[in-house]
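Take a look at this single chain in structure tokens; it is the form predicted on its own.
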Amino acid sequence: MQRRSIAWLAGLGSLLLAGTASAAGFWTDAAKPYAGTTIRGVSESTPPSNFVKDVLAPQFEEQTGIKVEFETTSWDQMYDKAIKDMEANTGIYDFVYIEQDIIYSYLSRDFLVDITKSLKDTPALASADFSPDKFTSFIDYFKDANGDLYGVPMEAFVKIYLYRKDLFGDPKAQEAFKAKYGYDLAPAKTHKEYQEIAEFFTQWGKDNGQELWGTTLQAHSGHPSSWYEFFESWGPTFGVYNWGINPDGWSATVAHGGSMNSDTAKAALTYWLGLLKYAPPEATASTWDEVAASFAAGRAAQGLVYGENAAWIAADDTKSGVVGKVGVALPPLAEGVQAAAESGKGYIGYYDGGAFGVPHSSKNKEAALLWLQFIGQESVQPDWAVAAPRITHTATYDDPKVQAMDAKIDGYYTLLRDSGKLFAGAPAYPFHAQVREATAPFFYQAITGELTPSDALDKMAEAAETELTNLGYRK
């Protein structure tokens, strides 16, 4: 879902590691049959994708003679263009961005080339510098039931709790907060604490003549980003997992064994909507992009923000007004959620990311396979991670420049490494988009106040089951 803003990239082209250059012999030789070819791709305009376009694509062209035309566009356009191309088998794109939550739909429709099999069948294309074993476990999301790989991860990050360290550390704010609530001001561990902090800083802004609110909120009243914020970020913090759909019978209603309209889900949605009064006025028009922009502009004291934005918000003073003031923490949780995540029975939030895959409709599959391996090398990862806090290789955490950036962004990489296992990607639903679209209108009506949270979730659960029945999942 991803989202977001353009990261700073100036000068990074000169920083690519020597290891890539030393491997140039392979890339030149393997690419000889395809020199002069142009491969085309599409992705969302995000910090990781812009690094690919501005830094990695020129490097690849220099070493191979294969030109990369990489279109970075809006999230909506990216999906629309890629899916229409693959459905029509027109072959416009030779590689496409595959978000973690849509891979299962693509696999069910046989859209993608089996990378594992392709490299095995054409060993001359297989680079010794590309190994799926070097990736983090996030790569497993892009494998089929047999373990074959269909996408090379290019970004992976968690949606984290960002907070303003300068505000939380202000002695006057600390004194006033403790006087009002009876405990020390610190990043929230519980939903009650988060709500009280939101309330406090919203009033603090009013009292001090500041355009400051207590929390960001990704609550667009007509865009799927708000649906995702609830079901993939806030819902799990209450213990609502996998959208409340029970795979044993594919039920969503409590009456049939699901939990989409459970008391817990209704409490979670009521809480989330209740935060609107502490969010900036742009919240109901905010997607992932606007949430990051609001936080970077200093308009909120805290919020859940996609981790790919952490670097530029915390360290790029050409785009952010809160450089040096950003702290990171795990999201607030209901009782029992952390224990459930640690035991593997639940999760505390969203582990997001995506990969590049090759459509069956591509007319330049071999050249595209070389490109995917190029961006999957271990040697290109550190500069990429510094430009946009996404990590796909285990060794990237130990790189000195990544560790130096970690200190600038309050230990985000360390949090990702140590606590990433507590987060999870979207459930493996081939019907992902269909159920989202069937339920989203009722969700938007809850945001606008046309439906109560309880009524909205009742209607959503019923709509989900109707759609699952129409698709043949429910009997």
Given for the second form:
Amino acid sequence: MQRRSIAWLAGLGSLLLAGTASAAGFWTDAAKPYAGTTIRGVSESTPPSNFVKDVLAPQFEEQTGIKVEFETTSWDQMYDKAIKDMEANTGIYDFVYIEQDIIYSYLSRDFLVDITKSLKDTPALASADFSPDKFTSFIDYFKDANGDLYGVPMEAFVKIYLYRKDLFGDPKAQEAFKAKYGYDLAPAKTHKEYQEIAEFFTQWGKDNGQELWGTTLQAHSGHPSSWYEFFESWGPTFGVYNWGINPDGWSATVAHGGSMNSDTAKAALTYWLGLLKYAPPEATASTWDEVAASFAAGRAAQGLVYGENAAWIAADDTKSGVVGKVGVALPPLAEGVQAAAESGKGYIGYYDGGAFGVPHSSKNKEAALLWLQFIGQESVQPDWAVAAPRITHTATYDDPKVQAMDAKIDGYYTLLRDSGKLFAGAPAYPFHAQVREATAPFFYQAITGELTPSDALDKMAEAAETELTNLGYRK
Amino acid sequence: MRSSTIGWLFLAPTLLILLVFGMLPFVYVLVIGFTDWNAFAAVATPHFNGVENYRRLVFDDQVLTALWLTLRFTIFAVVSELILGYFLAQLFMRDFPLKGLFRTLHTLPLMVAPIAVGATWRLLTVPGLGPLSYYLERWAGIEYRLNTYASQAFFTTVLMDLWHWTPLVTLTLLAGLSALPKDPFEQAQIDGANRFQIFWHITLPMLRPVILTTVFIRAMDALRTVDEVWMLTGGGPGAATRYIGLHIWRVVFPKTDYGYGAAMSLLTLYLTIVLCWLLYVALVARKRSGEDSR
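For comparison with the form predicted on its own, kindly provide the form predicted in complex with the partner chain.
Below, the chain from earlier opens the complete complex, with every other chain and molecule after it.
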């Protein structure tokens, strides 16, 4: 019996070794013609990208002999560099980061290589360990109408409601809150609750001599991140979808069938701007990074934070001052929004993420295709998900390492798996940055108080329509 | 071989570089300025649209506001730098303890890249967290909110420019002052002229070419400032520091409106030339005509 068990274990071990060897063998064999090549890529400097740079790239180099030069930079610079390269067809980059909201612009300009077709045409490059079927439905954002893939997802996360469990659980705070507002202190389900919690903790901070405010806000008065915070995170919680633009005739004003300046949008913006008085002073200088930093520094009791930052805020005590004190929940919603999201007619927040794609201008497409498949293997996902809270493969949720991490971040991964379907990516607009740039100046003026929320949205809706007319979409 | 041919041969590499990297891009921008070209338009190829971009520019509130702001920024920054730079140059003409160290420290900002200057000032001024805003509020009760109050943002960009570029003005004026002959000053002292009279009637007229060059260089730089301000305020709050260079950058790159952006760049170039010409007329040509008529 014992001998049989040993033989069985030995057999299993040999099979596993053979599997590993054959996987490693594929990369070595397939990459042989390209060994010594250097491929270059550009991405935003985020926790998932940094894992690619520090861990996956060296592994790929070791197995293939293909060197990966990966530039991680600011969001603005990343787009600036990638678009210039693809537009001018210079071929500096062999792979580029494609955020979910820019894919439609890239596809409209035919910037990207059709990965499905390329792998079909060159079977020697196709790895058995890479399968689009193993990804979550987030991969669908990177497919065209025919189902062909143009980007391999490398991160996917939702913008989540983070709150301070220690503050919400403090008996004194609970007692004072109930005395003032007449209900129990708990993560907000409605906008009214969110505002009252923000008000309460701002006052709590003052009364207790703490640098604590009620909410973080991504409200930079000169950076597009504030525009995104409103249109992709807070607007949908009020029922303002797709930036208020109606694809039927590309209208934005209510007069023409859009909803950018609708009463609901105006109420949403008034509410959001009203939260500024409960936000730390740095809120009007905060982009996505600073919001995470503010929360991690313990300066806010709650906030909507990009999920890619949830892990380090909740678990990395070298960077965060609130380790073990972070709770996650779904964002507060207006009446009817949850039902609309469940029926597929709306969404409750932003499902963000990105992929790597190969530009047509690349001079090393084959090597880059191998690299994209390498990062898209199921086997590399769990460590990546632990290092940076992004999940692109369905199986990753069940990995023990990921489940252990899930417990540390208050069930963020479970929430992502169970409720991810209620969130949505950006609408499929090819004029993404153009409309944003045309309307953002008025939005910034609303933040500083130069324009009322109503006037700002009226001007934005008009500017959006003018821009869409100039671009030739709106007749 | 004739000497003029040899001369042209020596000049050829420079002329070639000038043609390839100077003239050709300029001609390209000139041509693009007459097209309607946005990389993400329904039809993304450039097509000729005559002077439409220039017509739009004249009625574009954002462009006009950006130009006015840039002019204000340039006047505030350059005049302040000139005054402060002159006093510092005069200081360095004298001997005092640790002069060498002070001069080195004073020159250091010149070596810092504009983007790093912007980042440093941003860290200094982040509302509630940056040392400048934190201590101004704590010690002086001043609510310093760069991203909320337009005038604070504007003057902080001027101050940042002052910090970065005053050393250049100081060094240029110092070189000019060092090169001035001593005789006229000695004569003036013998004749009993006071300090102001010496400054007004001798130093200033003799230093005029150096001042003019410095003002030209700084004005041209200030008119096209981008990196530092982009890093510090992003052009905000609202459009309070959205200077024309930054506005052009936003139109050309994030918005990919190449045709309109090119027209805007050319208009800015034209206005810069006009401004410099006006300065030249005001500071040199009028002086010369005055001397000629005497």
